[in-house]
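First, one chain by itself: the form predicted alone, in structure tokens.
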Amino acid sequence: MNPACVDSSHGLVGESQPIRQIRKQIEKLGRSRSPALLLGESGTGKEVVARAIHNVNACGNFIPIDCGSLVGPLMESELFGHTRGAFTGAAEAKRGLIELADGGTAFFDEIGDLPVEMQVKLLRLLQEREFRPVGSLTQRKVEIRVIAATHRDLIREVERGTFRLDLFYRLNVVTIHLPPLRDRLEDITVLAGRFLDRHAPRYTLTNEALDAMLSYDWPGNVRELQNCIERMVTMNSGPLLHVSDLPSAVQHHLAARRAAQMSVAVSADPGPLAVPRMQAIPPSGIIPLMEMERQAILQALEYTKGDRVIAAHLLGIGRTTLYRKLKEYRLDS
């Protein structure tokens, strides 16, 4: 018997306009049983949105199905179950993921990775609301909502012949596009605060660290941001989290950004203190990030005639950070 329907709020965090719009879509879609297709880069929160849709009117179970793991001879059994003796090793009958989702929601994560032979069976499930366990001769009726998600361009996959056009149209009843984190920077502060509350409520990000996070593109999106916060609190005794506590990817991005900004600022200055034009990246190729940072520090010190306080201000870093960098690059003599 399916559990009773209960009301439950979603956990989608953010105050940007795209997130506000998605919340409205969740509320509308949650009141129906129509299929939904969630599109967005990896880490943008597609499963969070799927659970939110389910929780608007949470009847039955929410069953996530990782399509990328449905490979090999047992993938049909994983989805639809099997009868006793259906194949070697099937000592007992087994319920599949679809049957577990009966009365609730089946969330097909990364639907673009679903093998073509399984796409046919999923299409029948959507059209007929029935399936057949491996080894059985009879169809079983099922009542489920299907939500699918992918980071792939399904239209391109259809053109390549790796995704069925009829299945695409059957899933594409309502589509929600989840924006990458770089397109909703105002949500980074909110999300970082939420993750800090979850992992270490007494910790606080310095303004310098938060500025560095706001300048980063976050290719792994919300998932990468969450991992970043968790790493920072794990490796730091707190309560303040500094730039030096950030993962190396964020620190390298920040160093390259500062080096480029300093190179542009110094090269463009026509005043009497201007220094010879220097390139952060020479025509012959790309130089290491640490060398770019070293060049930026040298340019700043030359521009300010050795005034380390003003140089630190131009570089956008604290004095103690500059002193540490001078020692690190052996420029403090």
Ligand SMILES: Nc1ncnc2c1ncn2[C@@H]1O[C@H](COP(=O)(O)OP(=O)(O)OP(=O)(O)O)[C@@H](O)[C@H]1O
Given for the second form:
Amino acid sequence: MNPACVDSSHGLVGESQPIRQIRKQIEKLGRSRSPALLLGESGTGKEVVARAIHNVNACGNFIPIDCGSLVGPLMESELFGHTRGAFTGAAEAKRGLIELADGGTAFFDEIGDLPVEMQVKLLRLLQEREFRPVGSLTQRKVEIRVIAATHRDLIREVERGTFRLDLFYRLNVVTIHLPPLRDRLEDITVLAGRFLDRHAPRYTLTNEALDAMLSYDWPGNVRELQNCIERMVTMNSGPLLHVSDLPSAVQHHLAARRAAQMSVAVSADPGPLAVPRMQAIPPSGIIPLMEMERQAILQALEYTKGDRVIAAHLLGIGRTTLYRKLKEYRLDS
Ligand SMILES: Nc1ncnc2c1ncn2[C@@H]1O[C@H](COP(=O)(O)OP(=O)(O)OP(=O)(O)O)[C@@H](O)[C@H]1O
Ligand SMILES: [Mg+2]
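So that was the form predicted alone. Now I'd like the form predicted in complex with this ligand, please.
So here's everything in the complex, that chain up top.
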């Protein structure tokens, strides 16, 4: 991959309007030290964005902190470290994640899962820029940038009393919303292409496979798309990747969609002389030739109010051919 391209895109692949906007926000945020809150469903790229913000002006370390795993009696020491002999088993002094992030970025992933007692301590850290290791009597100064991310609705968590309002305000200085992949269809094509380039540059998706991917809702977002491409190139000898090579979730979705389209088309069928509705056309946009021919005949007959001689003339075929085709398509009744 061209490194210049990585720089300007911040490793964030996509050409949709929201992704372009997010790149600009990354650029601005990267040059400041203010906290950022990243919101979005799982797999939308929150960590990619957090790392990109850090990398704009990379100084110090980028330390991811999985808030969901900060549970139990050791969570405070995990975050703030401890002095020697602070508790049974603390044979040596240990630096915590916050100290490791000093001068750099602490990325609080899944901040919505941070236990309430730790929220108080994080707030203090953000306000006072200091912390106290477990067992220590003195505060230590730190200079960190805090980026927090969550897939949860933090406002609702505040209302439910599981997230502190003051911490929410402190984190919510600049918020970036990462839209789900299903709301930025153009990115599916670009991302799929990029993942193919990365894993198997010889491989190509058929139009039908790409259409199936565009109509799928990607509940696991970019992560799911990435896994999908990896799986397809691993399991198939290529170079063409077909609908049948897609993971079963995507295929089931497509089958369900087609079944729904068929039932809409059948229930709305107003009789043989009407032009078939677009819903009956497969989502790939490809209309089978026979269907096109049938539509052309129906249109000609509609236009000539059922006069088959003129219809045949308009269609550029002989009368007998038209009669044969009417029989073939069961339009002769
Ligand atoms: N715009 C993007 N361009 C390139 N890769 C992306 C993009 N968005 C996500 N990815 C990739 O998708 C995967 C998931 O991204 P990431 O871990 O940043 O998501 P997340 O929002 O943090 O998910 P979770 O909430 O589950 O932790 C990663 O492998 C990441 O590299
Ligand atoms: Mg993540």
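Note that this is a predicted model, so its numbers are computed, not measured. Note that the rigid core is defined as the largest set of C-alphas that superpose within 1.5 Å between two forms. Numbering follows the first chain given and starts at 1.
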* Core-aligned, is the CA shift for R319 between these two forms 2 angstroms or more? -> yes
